[in-house]
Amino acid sequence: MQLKVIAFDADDTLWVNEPYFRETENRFFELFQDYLPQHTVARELLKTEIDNLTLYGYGIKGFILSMIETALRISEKTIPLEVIERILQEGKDLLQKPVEIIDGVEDVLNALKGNYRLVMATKGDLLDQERKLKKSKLEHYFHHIEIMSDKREDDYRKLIKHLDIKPEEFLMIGNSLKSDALPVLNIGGHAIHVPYHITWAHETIETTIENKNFRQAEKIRDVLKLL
């Protein structure tokens, strides 16, 4: 690989994210145990989130609005105001969670920094991702920070053009095959998938990737063996 730039996803690649959402979801489900079974509430919430992606994008703020919308729908607008207030507070608490760096991340960044231009390429809410990056104290490792509204092929083409490199000189490392691997491979770049033990349902896909530019790592430290 003739790489010039290595990009890292942020949530659940550099730091812990999805477990906090799951904890919040579970408390949300408990609020509606007298209305519907948990699996039904979970299905309704996921449907609302996906339907709202084109309006709100990815991130906590859209998640909060989707929880409120779901609460109103499944309760047929009978939910007490106190429950809406509880949902809003859950969202605010989520926006103030500590930033927990995943084990091995700094070792990898230290090892790569002098040999490649490093980029953080993530999607989500701008203010929240900036907050997490600042609290992580990882910003100094990165040549460029890209907070994207989505991670489609055109989004990666735009990033690669901005970095003034060719697709084959770009490597993306992340926990999502759907967002971090397939779009990059489809435009001629390289990808390393580092799975995380919890993944949002919308980011999961069932596919086998057969591409010479694709690598699979069990943990973030394994990335160094693949370069």
The other form holds:
Number of protein chains: 2
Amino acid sequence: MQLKVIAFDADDTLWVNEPYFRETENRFFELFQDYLPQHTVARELLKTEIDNLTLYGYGIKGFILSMIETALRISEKTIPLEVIERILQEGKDLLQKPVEIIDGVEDVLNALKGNYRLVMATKGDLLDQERKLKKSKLEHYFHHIEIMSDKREDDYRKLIKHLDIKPEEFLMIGNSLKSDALPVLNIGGHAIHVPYHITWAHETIETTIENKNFRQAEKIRDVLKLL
Amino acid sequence: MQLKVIAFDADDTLWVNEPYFRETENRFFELFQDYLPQHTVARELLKTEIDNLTLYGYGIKGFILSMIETALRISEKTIPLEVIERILQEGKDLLQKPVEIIDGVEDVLNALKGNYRLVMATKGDLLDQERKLKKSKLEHYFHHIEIMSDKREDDYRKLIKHLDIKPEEFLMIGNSLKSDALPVLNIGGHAIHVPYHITWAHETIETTIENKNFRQAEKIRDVLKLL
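Follow the form predicted alone with the form predicted together with a further copy of the same chain, if you could.
Full complex below, order starting with the chain above.
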């Protein structure tokens, strides 16, 4: 590998994210526990989120709007307005969660920062990701921050062009095979998958990646052994 | 002026934006017309928006969430759920508005593109602004697109550093004295104010700018005479 740039996904790669969403979802499910089984509410919420993804994009604000829409639909507009108020508050709470750095992240960033240009490349709401980066105190490790509306091949092509490097000089590290590994490998870059113990249903894929530029890690610290 | 980069604000500078928000707001006011005077609803909505700005940031999704919150509060949770459904739909409609380029914009971009690096610098939801840029068919004029969570002095300092130029080589053109002119002038850049016939209350300021780097235009076409 002739790497110049190592890019890190943020949510569930650098810091804890999905567990906070899950906690909020669980409280959402509880609002309907007397009427509907949890798996039905979960399925309906995911359906709303995916239907709205092209319009709302990734991030908490779209998630809140999708929860409200789902609440109206599955209750056939019979829930009290207190439920809507509660969902709005859940969203505000989610936007103000502390940022908990995943174990080993700082060791890896410290070990790599002198030898590579480090980049953070993440999806989500612009302001929310900037706020989390600031709270994380990791900003100083990164040469460049890219907050992307999506992580498809074209989005990575633009990022690599912007960084003025070749795809083979780019390594992406992240917890999503679908967003962090596959599109990067498809355009000739390198990828290391560092799984997180829970993944959003929309980010999961059933596949085995066979690509000479792909490495599987168990923990973020393994990255150092793989380079 | 030894300009290298000319940056354009997007909403209400390159394309029509605020009128769409106003139309949506007017339909929101109508929902309460039997209970509350319009100016009261307008004041309450603006209050909610400003209170939520640090948490939600700029853009349509935050606006929808603030409309829902305002509807709950001013009705003391007595509105039917159809109102919430209606607000969600208004938000989706707003996200899908056509992009109408303001008269003269293409002439100005065409005249300038050979002599300067042109940049688009805008606030708002990442995905929404990217979508509008794509719909606008103006993307090819721009060397760089910057979607910012805010437009304060520090945000412009970062942009200018990223563009690898000096502040005095940077000109910002936009419809907001508060966001497009003042912070840029304060850090040593140039600004041209091109007013739009309506401005969001939160963007209006009562001031007269006296700065050798500031120019007032009436229409976007005047920019060519001022350079």
